[in-house]
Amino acid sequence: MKLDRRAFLGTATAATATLAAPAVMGSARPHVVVIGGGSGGATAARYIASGAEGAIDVTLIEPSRMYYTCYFSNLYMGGFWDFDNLGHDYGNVALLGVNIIHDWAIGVDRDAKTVTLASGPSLSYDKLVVAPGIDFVDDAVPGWDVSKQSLMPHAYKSGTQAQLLKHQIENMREGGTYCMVAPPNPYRCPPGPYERISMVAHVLSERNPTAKILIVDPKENFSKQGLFEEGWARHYPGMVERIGPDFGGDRVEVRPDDMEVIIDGQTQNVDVCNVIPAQKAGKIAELAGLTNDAGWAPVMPADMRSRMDEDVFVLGDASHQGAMPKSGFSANSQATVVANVIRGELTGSRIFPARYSNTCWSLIATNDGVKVGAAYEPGEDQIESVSSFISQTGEDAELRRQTYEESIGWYNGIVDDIFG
């Protein structure tokens, strides 16, 4: 598979130092190869490292040496934690055994199963892990791509961009609008978005009280709907409008350089823009041949593993597998299966059976916290829902603020799996 280094280096926003890649070829043992170390790629690499007790080699190539955690960058936005709260670096990681190569993975050729790596080396692999997490649709929003990304921020990838979307908000002139531009499904976190509302209704009924919020949505519905509209009602009143599919929100421009918004031909001035495009699997699924006509790499429900390729599996954001949404929690649920069905190929460990499990919090005001989740098993043909739940409007304050504190204690024990 013939690959364009130079154009997929330029979809990338930020690049960090890179590590020279060691050779691997000539060793005795199965080397298993893991790309994005996110929530997904870094737990797959751990678990099997740590389960395989020596008998595999295990890289994952990451560019950043610090990740910051998308899920709970809210909760940063509303100013209820710190920045550095997001951040894990992965010395733990490797520490289990696993080499980490900080560079980007800019290609994949499946028929010699080697990775090539953007500083210039090919590592080569027996089993491949990818989880890159997302990438945005080009054009999805008429006027809007990553170059505008400074002046509308996205802050839908972990990093700095939501330093920069809650300093925009907490700089807004008294009394102006905040505008988000909601992605149409699939997405990452589902309630991300709703609850990144709550949160800057938060900051700016103490800070800005006058101000508005502006949800321009193309869906019908949305995750958690009722208990986010019956939140916003109850803790800011008249701050959030949202207009959906049926008033334009599925037909809407954004002019950058003049802070605008055209909703259904009519243009609304705005003084903070957040647009969230439509997404897909990160660049390197699809560099690699493993992703469909709607941008998302298709999986085996049973073990994660590429339709396109027995010995490739894909995790979390990036993979089509089902009723799974896309969220830190349903990445590191499908790495420990993944982990296990690798380890076991291998070595000839015993494989389980694979269970899947998600759940998704969000923080509506202090102490107002909601979750909804579920329990899954593979189908026939796709990852489906056993048994799920959800929060229930008007329910008493105080089984509110045990949610919210469940969600915390959720955080810091799964970014303890992840990078340990």
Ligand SMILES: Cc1cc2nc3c(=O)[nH]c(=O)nc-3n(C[C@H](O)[C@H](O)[C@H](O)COP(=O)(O)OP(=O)(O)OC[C@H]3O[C@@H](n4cnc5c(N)ncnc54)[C@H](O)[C@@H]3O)c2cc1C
Given for the second form:
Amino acid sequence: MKLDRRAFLGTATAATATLAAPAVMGSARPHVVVIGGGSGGATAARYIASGAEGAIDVTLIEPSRMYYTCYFSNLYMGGFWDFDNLGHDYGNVALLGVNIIHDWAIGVDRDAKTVTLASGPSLSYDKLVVAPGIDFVDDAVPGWDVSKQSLMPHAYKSGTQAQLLKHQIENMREGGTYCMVAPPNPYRCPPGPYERISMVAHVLSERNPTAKILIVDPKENFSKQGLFEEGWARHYPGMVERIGPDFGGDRVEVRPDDMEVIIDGQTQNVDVCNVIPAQKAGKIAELAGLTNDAGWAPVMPADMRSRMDEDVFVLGDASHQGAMPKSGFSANSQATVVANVIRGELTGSRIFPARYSNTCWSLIATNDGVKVGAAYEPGEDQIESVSSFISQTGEDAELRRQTYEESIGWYNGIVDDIFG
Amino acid sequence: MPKLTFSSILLAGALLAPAGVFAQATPIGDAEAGAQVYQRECASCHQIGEGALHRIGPHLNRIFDRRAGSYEEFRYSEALSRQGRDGLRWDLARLHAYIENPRALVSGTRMAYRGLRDEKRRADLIAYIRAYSDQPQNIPEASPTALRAEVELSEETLAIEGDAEFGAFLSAECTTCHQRSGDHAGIPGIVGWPQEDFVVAMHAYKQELRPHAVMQSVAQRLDEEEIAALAAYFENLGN
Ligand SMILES: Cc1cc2nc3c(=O)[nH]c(=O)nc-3n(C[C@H](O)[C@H](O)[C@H](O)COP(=O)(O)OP(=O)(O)OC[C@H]3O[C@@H](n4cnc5c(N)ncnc54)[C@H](O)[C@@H]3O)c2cc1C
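If the structure you just shared is the form predicted alone, then what does the corresponding form predicted in complex with the ligand look like?
Then the entire complex follows, led off by the chain already shown.
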């Protein structure tokens, strides 16, 4: 496995970046600001900068110096991946000519076309890309808010939450209960919670085989359900129980201080509680006035352009685009389309019709990988799926192992595409 | 320019046809003539018939409808094993494609054989090999008839001048999985291939000659201009 971006360049990014942007066209050069250096934003920044070869100034605003991918964080929990291998710095993105500012964007003035940073200054832009990922909906699970995230972790955003949850699972009392409060649609990575269940079951069946797993789920059904349920029955018989909306899975509250979960009025004591609340676009999208009532930012299917402002593009999890699942793969795919359009509009380079794609792999147990994916194209009002595929139940072990190996190939491919 | 055609089958049609219809299908070819072709082209590496052993290549008894790369005790290339796991089976169409141009169907195959272009000789050869498969009468008869609906990757398709700039745009979809650097682990590298090999491989996925759901889906929505554009872009990426 090759994951060698431990370069310490990341710490000196700002300086490197300013030097790296050649001053060929003086101040007349158009300026693109990208908010959020995750799967979507970092891809967009790098594709715009490297494609434009100095004709566009690109500034990426991202508070963290290291991006820890959510993808493969479940594998980390299952003991299949190192935490360090989830982290990627921005050194190479800076070398490609992106000016990186490690700060929060706290406001957007779309009339003046400026973005305000937490440290004070404002940046003006010609085109703005907004890719802040998700935030949690307030009060989605009564009793829970982010101040309780160390008692009941979500582990659903980049960062140290995954480590905390892993620690809690590994140190759970013998025969204890791990409970997941699963999110309602739409949320990032549809199979993510269920891959996590698989990984938790893997750990518990080795360390704590009498432990139980309880999923409290507001949804009737979920992504790759047949594949997951088949896998749980085969690898972890009797361990996983799921309470759907028919039994109150949609009427749940929690008491983090007492480690209690109340399902349809009935109190349950649990030992580890993983609350994944309902989600909405990252806060800054709302502050910028780009979101709808549901909290997501609607965009045009052809190029991810905001429906509120033609100089603003929203991509990745924060966008409301149609059929594509909220995934790192989708965000990366959308970002390359946005980059092509922005370059075209600012420099006159060729603009090609959009095409999007996504594949999501999940690991169910050792060497038991499955996948689901589709190709997408812009429709009249939204992005539509044009063809799709999914792993089948009952596939043989060799194919499942190969699918798992492919997922590792994909991980290395996508982080190389974004941060390499 | 060397011609790198390969035959393929309009598979969807073949699969949809009701099973009984082809019961009286035309014979695959002339097995007697095929015996001679076999001696000239294959016998140096493959044994066939009673007591046949693995040599440079595996023996070819019971090859029909068998999963590719599945003889015990033969060490296959990773590429052929992978396609076997993906679901490549030696039906008539795939045997034709593999024998015509081994690397078009399985890019990384170790079978160092240039391929047999002549369709008639190939058909005779396959008829000969088929006699060494179990109960040949039970092998689905759809394929021989379907051969009549053969489409070729035409000279024109291969001659399309790829638009590398367009290819660069399209390549973004690919590099989510296939690393630009050519590094690979779990997913093969596709950088620096001769354009023709690339084009042929992509059409083999598009026409579902090669198995693999992801790549079939990727290839199916690419038209020939786009495949040519990608081939042009990836060929020079390594340099
Ligand atoms: C457990 C789990 C497993 C997953 N598995 C997969 C998988 O296998 N495959 C897959 O494709 N996807 C997977 N995903 C989904 C994937 O992580 C997300 O869909 C993807 O990261 C979305 O990219 P994004 O750019 O929209 O947002 P993010 O990657 O979350 O990036 C947003 C960035 O914006 C920054 N930001 C936020 N607000 C501001 C602000 N105001 N100013 C500046 N910066 C800001 C954040 O710091 C962050 O770095 C998984 C997710 C989870 C939780």
